[in-house]
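There is one chain below, alone, in structure tokens, taken in the form predicted alone.
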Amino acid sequence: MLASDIERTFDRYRDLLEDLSFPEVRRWKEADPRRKAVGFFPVYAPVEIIHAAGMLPVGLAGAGDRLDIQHADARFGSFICSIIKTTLELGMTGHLEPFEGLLFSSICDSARNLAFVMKRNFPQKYIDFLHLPHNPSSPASVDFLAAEYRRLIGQLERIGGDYSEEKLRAGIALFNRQRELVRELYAIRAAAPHLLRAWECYVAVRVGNVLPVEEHIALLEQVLAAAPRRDAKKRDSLRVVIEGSFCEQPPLEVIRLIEDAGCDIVEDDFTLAQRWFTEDVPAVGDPVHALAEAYVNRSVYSSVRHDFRKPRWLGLAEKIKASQADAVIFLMAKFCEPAYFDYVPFKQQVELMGLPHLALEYEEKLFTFERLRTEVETFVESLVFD
């Protein structure tokens, strides 16, 4: 890829990831009618195991504001995240007719009712809600994870699934590979965010969600070529973290709008599932097991994940710290409870080191963009000018 072909390249990607038909999906099923998919709901799933059953893992990011909501309302109240409602309104419209499968996880009340509003409107659909250890510090939790990895093994089987240990083996090597893709992605964007913006890299990672691996290594690849060509000037902008955007995804409006208030955004939490694991997970002898232990003991901190060996707002500031960040911005869905929850020990954490910070609340249906707009350019010109 030439350095001037990158634009287009990341224009033809965010137009992919707008575009609610999963094209990218029924394109990789047509090539073989014997393929299936199977689409996941954030913020993690074990998408080695599925990628091994011969199946196309795909996350799914709810619907942003490019459907309207006529089902869902009916069933679920009003204050729920919108991801959840634009979800659910993907399958009552009939947009997830390519996935043969869906998978869940425990990492909110909602997402968990989710699972099951879905299995109840949708039976003829394998549907499925995956049980993650919520205390990682117990010597069970291990085994409990590769026997509930195990479990989904089976049924994968059931609907078609054609797994091997051998297969697993190398899909986790092939996502350790895309792992450390991004992590170099990230590496260039903290240094030279001039090279590589934000919502660029925001969007190169999270395509990734609905390629086939092999094709996101093959991106990333070519990104990571092409950036350090890039003719582009230095920007005098305040250096910013932000957190709380893991489950429901910002439009990329907002991502955009922050760095032109004048912000380098060279840390944060979105598309969390390509960066789940904090080193590769070994590839050798029993791949479940490596799986889980590795979820156990290698994530990343997450507000939807309970770890108290390391508390999440430790985290936090080993991440400020390493991006040399001026300061924090939260970035959190209306009505995201595990989010909120946490800004309190976030937000006191970040006044400890001494740093400033604003808080942003967002929905997938954002329509105007101004207030937003506003109080970021305020926040950086009280920093720039005080």
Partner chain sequence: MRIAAGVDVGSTQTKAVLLADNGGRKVLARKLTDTGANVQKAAERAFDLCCEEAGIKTADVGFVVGTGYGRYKISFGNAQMTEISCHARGASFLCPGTRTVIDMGGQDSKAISVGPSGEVLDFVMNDKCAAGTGRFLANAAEVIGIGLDEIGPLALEAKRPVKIATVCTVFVEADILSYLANGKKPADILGGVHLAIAKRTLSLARRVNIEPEITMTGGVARNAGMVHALEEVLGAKMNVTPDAHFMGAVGAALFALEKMDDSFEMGWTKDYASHRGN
Contents of the next structure:
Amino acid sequence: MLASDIERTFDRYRDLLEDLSFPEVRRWKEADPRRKAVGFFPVYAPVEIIHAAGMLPVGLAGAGDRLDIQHADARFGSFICSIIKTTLELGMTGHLEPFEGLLFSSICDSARNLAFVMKRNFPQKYIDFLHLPHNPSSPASVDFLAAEYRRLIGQLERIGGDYSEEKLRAGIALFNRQRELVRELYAIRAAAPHLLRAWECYVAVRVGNVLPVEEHIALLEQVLAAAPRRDAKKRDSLRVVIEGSFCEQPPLEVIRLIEDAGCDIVEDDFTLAQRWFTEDVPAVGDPVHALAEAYVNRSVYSSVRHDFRKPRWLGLAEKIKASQADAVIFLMAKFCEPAYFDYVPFKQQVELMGLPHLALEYEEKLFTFERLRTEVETFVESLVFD
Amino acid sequence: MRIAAGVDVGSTQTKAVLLADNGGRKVLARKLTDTGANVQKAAERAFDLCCEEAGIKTADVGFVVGTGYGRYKISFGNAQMTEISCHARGASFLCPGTRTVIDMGGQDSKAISVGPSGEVLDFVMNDKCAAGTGRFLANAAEVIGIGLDEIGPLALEAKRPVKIATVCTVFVEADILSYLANGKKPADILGGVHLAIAKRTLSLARRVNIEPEITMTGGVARNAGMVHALEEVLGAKMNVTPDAHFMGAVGAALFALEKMDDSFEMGWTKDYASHRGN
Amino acid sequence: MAEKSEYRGNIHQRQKQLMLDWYGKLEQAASGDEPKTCSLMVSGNCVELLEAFGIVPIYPEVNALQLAIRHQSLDPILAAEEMGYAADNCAYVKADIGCLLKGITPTGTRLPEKPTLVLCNFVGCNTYLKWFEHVAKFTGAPLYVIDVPFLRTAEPSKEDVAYVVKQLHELVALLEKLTGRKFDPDRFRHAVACSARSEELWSRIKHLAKVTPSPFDAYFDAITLMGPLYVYRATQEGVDFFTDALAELEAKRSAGEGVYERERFRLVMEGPPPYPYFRTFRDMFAKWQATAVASTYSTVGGLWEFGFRHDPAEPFESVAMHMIAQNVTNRNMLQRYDQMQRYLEEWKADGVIIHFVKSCRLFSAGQGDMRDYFSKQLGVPTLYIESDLEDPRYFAEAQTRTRIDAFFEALEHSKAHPQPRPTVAKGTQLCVLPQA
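Instead of the form predicted alone shown above, give the structure for the form predicted in complex with its partner chain, please.
Now the full complex is given, and it begins with the chain already shown.
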């Protein structure tokens, strides 16, 4: 890829992410009528296992501003975040037709209840709920999760999946490669943010939700090769860490306006699925066990993963130090209770470190951004004029 | 001739209706006042004005049913019914084919599934926030700086309605202001606001079974822009009578007539009339 | 006009005394080293294991609801919000943390500032994981999370049970360390056996509501009985209390006494009550002489009316089973629909009241779908109302009253003119629409 082509690539993948008809999923399935796709609700899913069953794992991320909620809010009333409703609305308007299966996991009470509401409303689909362990300090948690993964494998085979251990090992290697490349992308963000804008990095990572992993790897390699050759000027910006957008995603415009206001987003918790493990999942031994062990011991910290061996505010502290951030922006989806809860100890931690911080709230569906723009600009001004 | 009254004390306006039964039932008088701070006074005023218009004494009224939020505050009421039962009954009386009622008032919107004789089969009301209510529209009118009566007609002139994401009264102000700042036409903004409320109301109505005929009731029924937007999202025509705003009071008066029959049998009415006479 | 009916028998006095004794023990713990205490969640609580160590339970939910009933929840909620908690965070948590910060005693008696252990028996409630993490951070008390797999299949798998049993053993080791006492398996078995007896009695009480008129309200009165159920279930005092409670209510049943002089409506209640307006809310139903004959909320601590009992022959396994499968909060939405459907049929109820509380997404997220299922698919009169279990700012009295009155006006009519409701055939999917 030429450095000059890179912009067009980002635009193309942004358009792909905005297309609610999942064209790449349909294209992948058309190649062979036996192919099946399994959608997963954020934040994490064992994509390697879906891949090893010969199916396409697809990360669902709500519907942004492109779908009117007309049926789902009759099922999930007030005080429930948007992504719950848009995901159900996608189903009720036929948009999830390309998926034979839908996976949910234990990230919050609303998402968990959504799994079972979906099950009632779409009895023709395979809909499952994975219980990811909340007590990693117990030696029993790895065995439990391995058993849970084996249950998933059984269910995928039931709907026509063709699983083998060999394929899982290969899948683990592929997704390790994907995560490694994403880590490299973030390394560019931290070292030379002008070479890769935050929204570009975001699109390049998130598009992994809807592309076959092999294609995503190729895309990431191209971006990584082209980025250093870009003709972009360094700018004097505030280095910020974004925290709180791990599930429902902010509109792209919000990411842009934060950067336009004079911030470089050097770290974030957007679409964690593509960067869930801090290091490679071992590709030796029993791969199911390896994947379960990795979840218990090698996961990133997240507001929806519970590990009292190490409080997640210390995870945030490490992230801030490693990325040499000047400030933290808490960017939280409206009604996202895990983000709201973590805000309190996170804020205390950031204050302990003497860093400025700003709390913002968004919904995936926004059409006017003036209020947010004003808040971010004021925050930046207050720091620059300090 | 037996005369009964229905008094509907709403959050913003109080409506009173006199109904006469002389073989057939017909509306004798209807009156509207602002509710204001003194709920009881408002109810009395509306009721007295009704009697004045009909040229009767208040003591000629055999039974009064109160409805609306202030129903328990009406000192001269003989019984209370909720506005949900009353709107269903009133709509079924004035538009006998009614199977679904969409009521948009100042504080609440409701969707009611109605049986053949005007009985409530199922109902839902809006969430606690003011989304989809008259209050929301009044707020929008205020932000744009035009009168409440003007917003409906202006919304009808919208060519490219803007997108309104939020139906929160507070946040929509910010949305409207930024659209104004971006040079959007007030008609297009209002068109967007009306459409957003209509969609929200449709989703509310879907919680009961939407079956024709659909009758719209409540104060917002006077807003032509809202009627148009609702009919568009429903994909169906609605009955909108000139008495839409009085539907709760009409229904209350119908219940009053029935209850008057019951209470004649039980010998209540005489005591009641003498009490009222004081 | 408004009938204020409430059963006030001996059991209410006894219940009060038991709860006072409990608070007395906690007050004692607050000023000394004994007794040892443990904070845990009401839902699927494993009080049997604590009893085996002589540890007194602290239930932050019970503290929070006591505060709300006494109209004192707003101040601590505001204190927590000042600290950064959001308007849309669970108000139980905010009230609890607010009390902690401000040194407010929610029960009117002193509570230990730092429990011996903060035990997060996570049972379907993700909020609890955050809540106890924060409590541990602010008090410095040790934290143990017992991870209970959510019931995502019809029955728990043997791996689910094994996982919880292993954690219970880890918990035993931790409690031995924290209390300096050796685990006594006989004492544990005895506690489990007491629980089994209390549960049998409690279940019989629940089944008394099947008769018309029901001798007690299985929502409002059941809440009164829930305190002893969670605190004393595993003790002889608990067994004695429930023995007397059953006898008293059976006597009422034999005399044909109901909650009201005339029971006009029988209801199934779903969701926690609005504690800040508990009395007002109850009166709204009393006005219509409507009795709750069953409620899901009274099964948060355990679901016993369908036969489950703790088993002294398999004490650890049965505690695990109780935590995984035998309490409403760890069961999935569709299992809750089934539970309510059984109540409607076996307890012969006229309708369902769904009380959405904004604090508790575990209960509330998806209740619109529940409403759709009961009203449209089953044709059951269903009322959906919204408020909160702790935050007084979310109770709109006039709106709530209107909805409840309108529901009963319609129910009165349909009971007087019974006819088949326009329902949709079972299995018909209402919401699958053609692609837009």
